[in-house]
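Just the one chain here, the form predicted alone, laid out as structure tokens.
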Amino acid sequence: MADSVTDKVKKVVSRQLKVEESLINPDSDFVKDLGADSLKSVELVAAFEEEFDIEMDEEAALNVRTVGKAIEHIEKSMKEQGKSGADPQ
């Protein structure tokens, strides 16, 4: 079974910010809770684009403050771009 968008987001955040996946939840704030700075935030957006094969509005994406909002933003971008959450068959 393919990983959900939430699982993939947590994996990317964990990898990019060097934070244990178990410490990441939808309410986690990228800056306050997970230690992201402006450079890490840009790297996160790029990593999300690569992981989900989408293009994100960088300005809008950088204004996303929590993991839950990032998941919503990614799901919206995927829907708009005709991508599914599952890996291709």
Given for the second form:
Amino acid sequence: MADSVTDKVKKVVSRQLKVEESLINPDSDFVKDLGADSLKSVELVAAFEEEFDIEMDEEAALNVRTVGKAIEHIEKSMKEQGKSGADPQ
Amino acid sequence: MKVCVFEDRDYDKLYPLTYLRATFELKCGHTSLLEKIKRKFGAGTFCYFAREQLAPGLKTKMPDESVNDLDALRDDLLIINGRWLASGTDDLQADGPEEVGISGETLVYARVKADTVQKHLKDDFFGFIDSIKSNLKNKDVSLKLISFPWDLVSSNGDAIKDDFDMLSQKGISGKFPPQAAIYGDADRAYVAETAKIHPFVVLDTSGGPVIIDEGAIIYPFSRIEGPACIGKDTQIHGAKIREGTAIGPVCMVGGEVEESIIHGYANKFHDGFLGHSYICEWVNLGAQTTNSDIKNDYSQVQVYVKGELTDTNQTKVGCFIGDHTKTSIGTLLNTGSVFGMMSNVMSIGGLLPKFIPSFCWFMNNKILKGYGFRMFIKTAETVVSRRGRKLTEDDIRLLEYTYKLVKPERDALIKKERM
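Switch from the form predicted alone to the form predicted together with the partner chain and give that structure.
Next comes the full complex, and the chain you just saw is listed first.
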């Protein structure tokens, strides 16, 4: 079975921020909990775009603070851009 | 007689240098192309034509002169292409018969009487230019036009010499301690009254003149080889300034610079080599940023122009960096590199790609979108405020226009990388 959006987001976050997947949960704050700085945050947005084949407005994406909000933002973008694979609501 | 200086349709061959300025505002030597034209025809009234998005900025800089106003053309005119690099020896007179001076297919100048203007002037500037070119006598001329960014750099040494010859004042007026030296003819130096030369500075005029403008400070252990010029309120920090270098106002420069133009308000404070390059305003080159200006096989250098690698027919070509772009510490630039404006370029531990678009972050060998337009502006506001300036609403509008203009190119490159 294909990974859900949530699983994929965790994998991308883990890979980009060098944090174990088990430590990443929807409430994790990218900056406070996962150690993202401005450089890592910009890379993370690019990695999400690449992983999900979507375009994200960089300002809106960088305003997302937590993993849970990122999942919501990505699912919304996927839906708007006609990409399949969003997690069932 | 009115002098009309215009920007022709080839402004985009001079990107990224001309994103935020008209072709005639580019520097070559101690002055801009426009300043050289004005020096030659200073007695006339001037008007200007340039891209519409540049007009508000030009009007602010030259409030008493008209910009993009067709009515201003209803006069006896000397029309001058803003890409002309005027030198003191060029033989172009404001008075004379009606004629169009052309170089190849390009109009370099035109002398047009008011009644002829009336006949050909309709409702757009380029229609007027095309009409007079087709109808007036054409004369082939050998006046120098700047076509590509590297033309400015290769002409820079001679332009400095020309600018020096045109100075009304020469010699040492500013502070020049006994521990500093002029190597060569002292008459080939100009140190302005408020400039300060520290001890253990050498101005070498043996190969050409050295201009140190008002308020400039040359700190100890700097060596400046002519032809070279240091702009108003610029600081040179123990640097080797090699021949053919023009540094504009309010820059801070260290390390080694050779045959380059630093337009103004830019920083290259630390060590690192900059050669055969043109650096726009508000650029910051991080410590140890170094560019190659010659290939190891001494072959001719190619440079990206409008997305295509273009032969420069030159073996020494450095880099061309647009306004507000910053490089990280240890950045290494390949021969003939073009970096767009407002980008944030990180070292990758080796040579970077030869083209990096505008408004991006380049990190880990990837082009990224960065943090969005508003943050680019916020950073720019901080940068200009450090030099006592402020981004005006016109500045921000022009930046936004340019962001929208170049975004498709940036996004296409990002997409291409992901394929």
